[in-house]
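Take a look at this one chain, the form predicted alone, written out in structure tokens.
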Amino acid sequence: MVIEEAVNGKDDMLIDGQMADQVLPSGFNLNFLNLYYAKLFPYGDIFKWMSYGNDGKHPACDKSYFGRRELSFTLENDIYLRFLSFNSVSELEKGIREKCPFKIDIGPVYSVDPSKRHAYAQSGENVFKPVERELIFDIDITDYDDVRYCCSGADVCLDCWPLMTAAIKVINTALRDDFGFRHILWVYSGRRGVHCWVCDGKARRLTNEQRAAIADYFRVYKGSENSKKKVSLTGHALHPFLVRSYTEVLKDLFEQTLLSSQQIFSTEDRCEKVLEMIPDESVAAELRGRWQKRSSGSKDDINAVRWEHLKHTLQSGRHKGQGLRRCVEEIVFSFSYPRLDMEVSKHMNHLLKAPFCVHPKTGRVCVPIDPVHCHEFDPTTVPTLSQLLQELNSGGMGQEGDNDWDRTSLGESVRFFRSSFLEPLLKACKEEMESAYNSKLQQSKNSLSW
């Protein structure tokens, strides 16, 4: 193993979320810390994930993948560790375990080992590239703050947390069906988003112009930040993506969700910010007067109440003016759509925390998620460092073989990981490895036989 002096980030690499201004949570420190690496991190199975096949015997294997596979460390006081490079599953325990990162996070894998990009720079040639890497996703709650009224910054609570089970529900659908993915991790960040790892062979093998294009087609907010209206459906139909995602998801989570939860037109300012997005001021105008003329002594919902005003309004086909047409369906996408960071997923050499990471600043740590049940995942009840020493200290010593993580309510999660996610790939991947050599030994013996 070997690893570079620590750096200030000025380098190429970009690493998701740079922490500042640290302050721990009662029960995270370096001791705790320690005995996660110590008896929990599940080094195994990201070593598997990240070799993808080739850590076998299979005579394709490529012994020297998982070696090219760019990892950092953040230590305590915010020291950056780039480039760090480890060749087996015992090289990157002892790195960690002697380290002791605060936060773990996962590059590319480049043309050549990333520790000795130096020597081979001074050759000249320019053979220090990325090749491979998952396609990222990257969403924070905190970008959806000028629609949430429950919290802001990195609070989140249960009100707010149902716009990030949207947005899992709406990219995973896309992913599996629109592109044909079918190996995709999402994972909690451990305090306010998601991120999701698309590790498909043919995911990992794409240039960052298809990677792009790829972000580009979950792309709707077309404002800037200080525009009024930041969603602008245009054209003679919707894309079939759109159609799905307003009626299969945006739309209950708008409607039985947010109205009541977020109190989206409880306060005049709050029905000000949903009329300056309709663009034509005379219906903003007639919808203002008769909510100001609403009886104080109304039981019903004023949430509920006004959202049918609006939406009978523009749909009742009174109003003929320009962009009145999609309105309702621009509304609803302005508070619920996914907000994607858009440059993670469009470059390669973008970092993205690993999965099992504890978060310094809430102690959680970053376990999976299942897509098919995201909506009953809750943030809140993630268990944190201090309960999973906790449950390893009154667990007893278990039996002999066992492992320390199925002593504690992490288990669950690897065990998800394992059988979800893990196995399936692992299966692909020597099927694909299997059929690529198969396909090269075939070309060999058919250039033989003339």
The other form holds:
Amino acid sequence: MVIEEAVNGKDDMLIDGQMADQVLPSGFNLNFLNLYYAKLFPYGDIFKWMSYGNDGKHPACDKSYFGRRELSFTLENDIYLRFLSFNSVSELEKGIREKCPFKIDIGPVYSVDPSKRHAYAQSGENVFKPVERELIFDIDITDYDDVRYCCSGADVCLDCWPLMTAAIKVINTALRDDFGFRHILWVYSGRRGVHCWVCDGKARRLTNEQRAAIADYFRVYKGSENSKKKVSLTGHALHPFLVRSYTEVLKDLFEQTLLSSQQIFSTEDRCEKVLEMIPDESVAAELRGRWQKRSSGSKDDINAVRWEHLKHTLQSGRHKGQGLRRCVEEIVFSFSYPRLDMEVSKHMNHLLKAPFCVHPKTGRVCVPIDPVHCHEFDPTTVPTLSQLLQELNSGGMGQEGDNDWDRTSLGESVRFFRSSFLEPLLKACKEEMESAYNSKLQQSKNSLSW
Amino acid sequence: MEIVRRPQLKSTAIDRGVPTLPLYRSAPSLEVRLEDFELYAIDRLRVLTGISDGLSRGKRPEEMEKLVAELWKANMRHPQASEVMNKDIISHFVLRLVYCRTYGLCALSLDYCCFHFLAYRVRILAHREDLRKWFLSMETALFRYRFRLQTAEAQRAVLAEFQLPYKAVTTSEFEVIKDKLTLVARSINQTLPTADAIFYKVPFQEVPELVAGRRVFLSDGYAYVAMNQVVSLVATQFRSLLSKALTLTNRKWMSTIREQEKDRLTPIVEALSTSYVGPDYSVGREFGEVSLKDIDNVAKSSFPLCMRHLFDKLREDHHLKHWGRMQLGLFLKVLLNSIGLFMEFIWNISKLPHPLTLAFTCYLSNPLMQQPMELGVGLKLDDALAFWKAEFSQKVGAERFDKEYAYSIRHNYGKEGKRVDYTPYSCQKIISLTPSVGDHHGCPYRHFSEENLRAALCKMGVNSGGVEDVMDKVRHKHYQLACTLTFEAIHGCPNDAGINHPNQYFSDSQKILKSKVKCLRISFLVTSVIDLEFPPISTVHSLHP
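Now that the form predicted alone has been shown, please provide the structure of the form predicted in complex with the partner chain.
Next comes the full complex, and the chain you just saw is listed first.
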């Protein structure tokens, strides 16, 4: 396992006397997690983020805001605690360190403190309901299992990870350019996917209907066991969003990377899978026939060659048919376009794992991903729990008041979180709060004046 | 709006040059005759019901547009051209009164000390909550399609009325994004934007449907909406305005109007909220005779699932709770085509011996007994009751008969209580009823679990392919379409009209079957009764275990 390699390969590192005699078990266990929560988990940053500026001194600050946020803990033995809330950063830290949850989920901000929800009616005026929630997305590589051949299930490798990279690029660009969002956080889910948190005020106040609309805007793949063709791009042209995604990201991903890393045309079965996506059987038959007589001795990559055949046949204009117009793009989209979990995005009350949690199965920390440099992100080198604790031990004594995470690989992630996400976000929140407050003051002045 | 009894009308709406499509933002100052108050509302209700029907059949937008134009023309005209607008506005506001009411009534119902009544009231209120949503949805749909039918000029006027802060895209802005707009239009097979095309720049949150379908170009949080897409915008606005208005109307109704108008408008409003506006099933027409022996057979062959279920449960338990009795009883009332048989049904569930003798005595006294009977022709209720009472007072005592049974028989014929002749429930009403533990009423397509529904469908004789089609409709909440498909599967032929009413299901079914099987006539049973020479009750009872 990766953890053991990391441990064994670092024999030459200075190891604190206590640890020297132990062979560290696979990277995740309760003791390690306890240490992680004691030394490394960035409570202050999470608190500042979730407060959205309400922890300040401005008169417009809502002191109840953080306390109305729902959190949930999954403990050892799958015990699940919901509707938890905390009123301050110290309460948050205390709660997490006491319970040592295997997983922390973040829910919406409710109209009232979720732990007191039973005191409120279910209808009428004083209702318990979500009032704010980030716009969130969850992309999991297992949703691509029907188009990736290198791994399946929980595994992920550098051959299929580019699918996640592409998803980040496509969605991130759309969120910024099409929807006008500015404060977007991408996080590694710890094992096989990515999460996205859109934190603009505009996003947090979206209704369920609006969230569903955004999710549908992003939806292209309509998978079901019964249809062979899961991507259907009708119309005489593609929507500008799809055009941009295709020309800027997906075409290259497919042609430069996936064709060979997934060996898409290397076997008869795999070829058939693509041929099934061509609605015109005569075209499919023509290609099938051509590929059966494989010319041996060709040095070129068979995948690239066959793809050229296919493109040429479909785009030559020889075959005219309704379904063929966009067939090439449909095939590319089938293999590479982002597949979102729609349910996660549609409802305000959906919970999502918090950043900086540790994944119980891999021991990896859920670190932020820089969307601008997402092609450089390598899931196999994400810091693990045991690695971090080793680093902590070997890093020597730091100054009093230093952040412990700064002495570890986690430091890079926390610094990135602050500089590229948290600071701009809090600045914007402050501005928003002040301008809303000022305009309210102005309004009441106007209404009072005779 | 002032409601008066005087016949004259003063109108000002047309004079003010408002758009032909009113937004119903405030009640106008018009005088309305009391008769028109109710009639206008019923006409509009027909339009809304027609729309509801069209939507539940999955009609496409172009078809709905046509349907709305037809419905409006058929129901909302007025001999005086100047009155057309008034009728539109008045009917809308009357229906607002009818459909605005919700749980607010519950507190006032506590003057009914009987718990049974309270439960009854609460069920009515739950029904009303659904009705309010229904009204909101249908009025929005009506508005949407009427808007589509307006001229571009009229549409612009409506947009201005709504005071939507959406800006028309400037020429220079248009030049920059023209290519993208063209791409979008081509991607959804719409006409390409010309140089003078008007687009509106709207925050994307305002047009979720257009965003979801990728039918607009988005840039920096704004959607660029074509004129023909503005409908979506406008419909959303209308819906939210109406929703808020309904809440306000409800408050006003509860606090002042209801009490003030208790002798004048309130009874009309209350009656309208339970009325069914569709084909009239209150009178049995050409249903042919159904005899007692036939009932079990016709239940199997021609009852819709909801009634079949209730009927089976009745046979099994010899009992049905209140709503089940209402739903099945009113359905059967029309079917059985005779007072005697209906009374027989009630006796059945009261667990008393089966009054076959009395039923056929009623028939025998009918001079037209050889002909198919219409409800209302034949033995008068009072005479039958008298005969009945005489026959059974030996067993239960005259007093008890009067107290316990006469009342309920008379009640269902509208002779007691509210003095309203209960018309059999339509599908719409049945779907809105929610059964709880021990109940068997409501629409099975809505309330049965998937497993149970599949089993029930198989029992009815639907093949596995048919069952899948039905289940698909159920998943999409198209309960009436599911019932229609069931009908088609069992009878082996299409039902283009679609099922809206259980009695319609029955009559359609019988029509098909009668053309295949010779019908059993009453005379057969009459003969057997005469042969049996009024046997003692115990023997008769054994014929119907």
